[in-house]
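Only one chain is shown below, in structure tokens, and it's the form predicted on its own.
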Amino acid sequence: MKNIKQLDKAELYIVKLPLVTPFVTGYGVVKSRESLLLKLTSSGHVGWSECASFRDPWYHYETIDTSLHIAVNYLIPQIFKAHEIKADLISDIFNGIKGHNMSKAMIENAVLDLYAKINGKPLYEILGGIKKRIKSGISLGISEDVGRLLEQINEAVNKKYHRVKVKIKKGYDVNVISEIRSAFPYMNLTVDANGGYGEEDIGILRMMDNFDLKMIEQPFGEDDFSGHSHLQKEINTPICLDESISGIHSVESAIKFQSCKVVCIKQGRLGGMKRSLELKDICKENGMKVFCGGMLETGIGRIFNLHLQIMDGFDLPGDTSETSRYFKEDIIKESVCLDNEGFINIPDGNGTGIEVDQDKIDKFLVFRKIMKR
């Protein structure tokens, strides 16, 4: 395999795409997706990636501004210094920089896309995967209009989504899920609390056992491994940890405390594709199921999630849905669509297989920076 000899240029973009409908969670309301993108160029080849960070630190301490700062002032200068870049060792270059996994993932993923294209192979093959169709999953935000929520679920069922996830919060939980389950008794249903409950709410969460949920995602705070362990002993529904999982040490804590039975792997938050695969293997070795989570990504970030879900071990449907669920216009030329059985197909081609629409990037552009060797 050919390594990347040198990087010639790095281009950073911030784009702002309006959402089709506001996405409401326990954290607040998201009306548009502002995203930091990276384009790396080497000898005529181009690699793209997207940073998972949001504009504000409501989900994670990293924001678009901090990710941009770390990338421009620390990460990109380091890879510019390299006379040869080995894609499987890119993480080692950043070992001296603590944290900032979202920035690191953005760099690593663009390097992997570039490396795959230089070698004329699809990304999943570079990672050791075999092409297959991917199960779809949809995540629905909090809606005060439960009737409208039921309509959205019915649309998802008709499209044959393999899993529906519904956001919950205190006061918007048992009654809503009861209505959903009555209307859709056999649907693959999960709920996501985004850490909005505490041990005083165990009685409420225990009532969720009545609804045959596949899992309850992140009921307690992100650092509360012991609390989740106690809760998992009190309820039959599997607990999934999401925000709690920031790296190998957090997975080890979840294993030690027996805090969950499922782990949500978000490659953008964990430092990239390679680190995500390491965590997936640790989870599987310890009897925990995994799925790939989403971060309201544009098509550039979404395609990396799809390549990750091809890998062995991602058996549960992830958070990846159709482009039209979130955006009227995306910044890639191939929209993500479901087939007639609710599966998603990876596009053909080298690297991620997508074609970025530069005109759409220019249309939604907020910021651009060019860096050269």
The other form holds:
Amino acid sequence: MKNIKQLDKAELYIVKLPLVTPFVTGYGVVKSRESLLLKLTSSGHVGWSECASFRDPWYHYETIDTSLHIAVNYLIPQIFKAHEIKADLISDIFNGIKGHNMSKAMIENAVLDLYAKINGKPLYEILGGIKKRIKSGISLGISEDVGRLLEQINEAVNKKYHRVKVKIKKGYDVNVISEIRSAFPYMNLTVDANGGYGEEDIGILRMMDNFDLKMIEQPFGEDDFSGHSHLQKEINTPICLDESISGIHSVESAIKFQSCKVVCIKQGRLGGMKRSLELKDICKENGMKVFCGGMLETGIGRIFNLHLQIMDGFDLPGDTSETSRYFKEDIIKESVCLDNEGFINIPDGNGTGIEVDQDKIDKFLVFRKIMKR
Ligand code: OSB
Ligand code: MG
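Compare with the form predicted on its own: the form predicted together with 2-succinylbenzoate (OSB):
Expanding to the full complex; the earlier chain stays at the top.
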């Protein structure tokens, strides 16, 4: 396998895509998805990636502006200096820069795509994936109109999604879950509280044991490992940690305190594929399940989430839904679609296998920066 020689160019784009319907969580309402994209060029080959950060710090401290700042002033200059880039060492090269894992993941992913293309190979082969069909799950936002939510669930069931996750918040929980369960008694159902509860709510959370939820995601605040540990002893429903997981030490804390039974792995938030696979291995060695989360990505980010799920150990359906769940138009040529059994297939072709639609990027463009080595 050939290493990447030198990089010639890094292009950063910010696009803004309207969502087909606003996405509502306990944190607030998202009406459009602004995304930072990266295109790396080396000797005629290109690698693409998308940063997981949002415009505002509602879910995570990193934002598009902090990711851009770290990429432009630290990460890209660092890889521009290299005469040879080893794709599997990228995350180690960045060890000297604290945090900012979303920005780091963006660089690593573009490098991986580029590396695979330079070697004329699909990324799934380089990563050593064990499957090319990914079980798809969907995440549905809060809807004050519960009738509308039930319609959305019905559509998801008809599309054969393998799991439905519903956002909850205080006052919009047991009542709504109970209606969903009456209408869909056997569906694979999970809920995501995005940290909206506290120890005083254990009574409410215990009532959720009546609904055969496969898990409850992030009931308490992100640094509350001991609170989650206490809660997990009080309820039967498996707890899944999402916001709490920031790297190896948080996974180890979750294991040691028995704060959860499932870990949500978001490669775009955890510093990329390599770091995420290390976390997955630690989880598996300690009897924890993992599933791949999502960040409302366009097709570019979505394809990397799919590549995480080709790997051994990702058995639960992830949060990678079809493009059309969020966007009318994607910025890749073939948008992400479910087959008639609710799976998403990894496309053939070198690198990630997607073709970025430069016209669509121009259409949704709000910012562009070109950096030459
Ligand atoms: O908590 O998992 C979450 C989206 C944005 C930020 C946080 C979360 C989510 C989702 C949707 O639940 C995942 C997706 O469909 O991309
Ligand atoms: Mg979550």
